[in-house]
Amino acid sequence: MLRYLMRRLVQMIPTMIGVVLITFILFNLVGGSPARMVLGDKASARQLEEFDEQRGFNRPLFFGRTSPTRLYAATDFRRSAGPWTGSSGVVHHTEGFLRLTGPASVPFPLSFAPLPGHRYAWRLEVRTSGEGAALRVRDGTRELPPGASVQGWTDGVDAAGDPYRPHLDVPAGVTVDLVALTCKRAHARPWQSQWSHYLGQVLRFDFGTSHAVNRPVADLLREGISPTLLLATPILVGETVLSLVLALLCAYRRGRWLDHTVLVACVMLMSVNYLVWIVAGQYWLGYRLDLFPVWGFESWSYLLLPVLIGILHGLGPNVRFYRSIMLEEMNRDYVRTARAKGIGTAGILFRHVLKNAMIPVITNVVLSLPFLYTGSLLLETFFGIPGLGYISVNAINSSDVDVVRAVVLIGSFLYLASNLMADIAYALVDPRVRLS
């Protein structure tokens, strides 16, 4: 078995890397700007830049020496002057350029003072005309002779100390047409990307910091796992045991009033929405009859009502599923052999059928194990239980990207682990299954 486990763990590595990659793409690329989602549309460019800096979102996605920055708002001069609007000595032409006539010294319209220690790469395209001195770009002086058109001019200046703010110095008698200007963040090491940053966090089990409560995400998950397990474990065990007992009774009394009554009750349980059971249970059992507390997590009594509702809601589909499995096993050859030996129906059901039906039962239970981690979102939210489901809902409502990403990632890993546990359980309950 040890050899099998080692081989399965090795086989899981590519899958886990794929899960990490998909999670990275979903939260870093597909979803748009995490900073904008978290801070909102009214956040300043500097606030957005600092958010990206803290979480590594201002790096290249996978590889590169430059990445986007909000230091300068890139503008299509064919449409407008953008941040240059109102700059002294600058005239916007609808042909798609800005005209500067000397003498003039025009600073670049930056969104904020460059962050300390950062370097920026500028790409400048200009056309000069006129007599006299050449155009001068500060800082990083570059002399452009009259009539020149320069593209790909790159300059990175360390912003530590005196803030870096480049200027266009236009001498008298010189006209400059600014056709294009872009700015990007420059990086010394091209492999220091968002992907490498995120992968390093995963390997260190560092899930970032929740912006909503300004605490490490790992601490929030550790605090939420206990309430979630205390709620979800009794629900899983209770609904599994009761479902198996009722399914066996239905198979034992197939076609009789007990079987019909249980099936009708299962259909009713499946037809009513989960939210209805929660609201009805809180109103009748909690408020009107005052049998259970309906909000909080101060003692075990606060879990009784949500556990009861969770078990009742899960009985409907589980009983019908397990009943169909039991009836299918009842038609197997080994059942006819057991009857020929004189074994009663009860003995066949509980000693033979139940044992041979454990494979699909284990599969159904194992598929539910990852949900023990995330908990029941609705139950924890409506009953105020501070578990992982409650934390996840609050994180979604507040666009807390780090928390949501951590919950999704760990849930995916638990799903892989539960599949491995299912294979081991198959071999334990069925000697025909061999781990090889």
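Please read these numbers as outputs of a predicted model, since none were measured by experiment. Residue numbers count along the first chain shown, from 1. So that the term is clear: the rigid core is the largest set of C-alpha atoms that superpose within 1.5 Å between two forms. What changes on going to the form predicted together with its partner chain:
Put the two forms on the same core and the Cα of Q282 is off by less than 2 Å between these two forms. Remark: with the core as the superposition reference, the CA shift of P293 between these two forms stays below 2 Å. Annotation for T337: C-alpha shift under 2 angstroms between these two forms, rigid core superposed.
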The other form holds:
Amino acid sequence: MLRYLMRRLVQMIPTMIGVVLITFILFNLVGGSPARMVLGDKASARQLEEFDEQRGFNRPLFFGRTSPTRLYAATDFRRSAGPWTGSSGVVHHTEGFLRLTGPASVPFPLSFAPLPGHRYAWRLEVRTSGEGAALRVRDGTRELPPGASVQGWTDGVDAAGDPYRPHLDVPAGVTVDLVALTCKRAHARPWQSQWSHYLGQVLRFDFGTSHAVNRPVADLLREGISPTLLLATPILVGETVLSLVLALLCAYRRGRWLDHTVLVACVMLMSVNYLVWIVAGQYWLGYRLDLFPVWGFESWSYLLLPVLIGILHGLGPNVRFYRSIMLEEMNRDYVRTARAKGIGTAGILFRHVLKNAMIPVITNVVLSLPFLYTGSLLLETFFGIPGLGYISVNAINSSDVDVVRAVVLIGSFLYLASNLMADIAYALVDPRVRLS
Amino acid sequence: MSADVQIAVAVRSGAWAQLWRSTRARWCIGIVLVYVAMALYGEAVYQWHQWHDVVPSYQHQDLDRRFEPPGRDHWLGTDALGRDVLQRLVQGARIAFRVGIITSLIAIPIGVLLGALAGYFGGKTDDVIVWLYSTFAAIPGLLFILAIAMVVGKGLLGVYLGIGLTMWVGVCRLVRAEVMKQRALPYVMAARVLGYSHARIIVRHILPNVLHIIIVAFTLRFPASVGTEVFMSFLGLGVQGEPSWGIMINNARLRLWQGVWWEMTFVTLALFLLVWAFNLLGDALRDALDPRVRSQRT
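In place of the form predicted alone, output the structure of the form predicted together with its partner chain.
Zooming out: every chain and molecule, the one shown earlier first.
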């Protein structure tokens, strides 16, 4: 048993890594930095940069020595002078370059003072008319030979604490045409990437901070779990019991009107959109008949209507599934034997078929356990139950990446865990299944 | 055409005949065709207004005629801005069909391709593909869809990608299992002996025999993606500025309390009927096309 468990756990590892990888690709690669989305349009470049620094978004994705930075807003000089507009001694030529005429020492127009301890890589493409022009960065000067691309490095802050700014020094009688200029953040350790940062977070179970409410995600999840369980447990139990009863009844009266009616009703129940259930339930049962409260989470009576709707919505597919399992079981040999012995249909169904049908039933129930966790997104949202589903929808609406990512991640791990549980339950219920 | 394909087609045509014999299936096909016509008409209206660059008639506001109950001018009444509910309903059908079709166009090729490769080649290929789809399957469905939509941005593109990129998993799993079964059959061996390439065997010989699975999957996924689009739009993550059924339900929901019942009723009815017809049709197709299930049902 233990060995089986261990082996299954090892088998789960690739899928877990896959889930982490997919969330990474989704939120870091496709989504990019959420800084602008989170902080709004009024945020300064420095604020955005600090936000990214905190969350590890300003590193290379998987591996690399450089990553983008907002320190200098690179522009195509064919269109405009960009941040250089207004710099003294710089003339913009629409052919696509900036002309610096000596003697001059022109500081680079930076968006903010370089952050402490950061290194930046500058890449220049220049045409110089003579010798002597140089790029002056923190660790020295670089001569600009005529017509070459030059790279320079600069530290963030010097020893005295003054922010350091790179300069272009042009001696008298020389002109420097700046064709292109880009700036990148330089990293000493190329493996220190967004991926390693994220992996570290996951391994430490550190889910980050929600920016919308400015609290640790773990706290939010801890608060959300109990309303979700209070809502989802009765739904799961009620749905399973009711579906099993109906499925048994259908199997018992197979081909009769009861069976047909239930089947037709199931397809109809399945076809009603969750939204319609919610809106109609709130309107008719909540408002018109005034039977239930429709919004909030103050006492158990607030859970009645959502639970009812949840059960109704899940009934259709479950009854159909359980019924087909029962019918499949009824074609087995042991049923024929029981019949030959003279046991009635009811006895066969409730004594023998139900017991044997338990395996797929248990699998189905166990596999829907993660549903307990994410709860019903819609039910919680529309009945104002502050569970995980409610939190998730709010987070999605406010682009709260950390919360969404944590919910997705934990939900997936729970699914994998319940898969494992289903397999174990299999083995416990069915002696024919060997755990090897 | 090889003998196997001929047999498969013969079985299939028998299946179509069986499907057509069922009154219920004929009704469903009829209902679906009405919706198809509605969606095509909606698309034509939409394209016409796009082409002429004028405010579409379904967006035309008439504040003097707000909340008009169904009548001669507006068959299904008007909404809070005096817009015609029927015209908006037709546009909703257009968007529902777009979502259903485009998500399938994303999901089915991915699912079929990966499923066929995994089932046919087995081994390492199979391991990688199974790993990929079990990873996707592990992520809670609706949340995954919403997360994709959030990352891609609000709008139809997010809906397409969100639903399409999660839906392929089911198709892939079914196709893989069926291709595995087919691969063991003698006709594949015969094709191998004849020296046909793997690509030819998969495309010309195996895929026609698993086509029924793809058809059934499409019919059953279609209503699911329509439903998902409706509540994505309802939550404000889906369609922006166009009359999707989800947006109409959201607007009508608040007016329901004031006794404006028509928009809500007709939209939910339209949605229900479409999904119901597709669900029934999917069942009938499964009965007709999948002989294994057929033997079990009776």
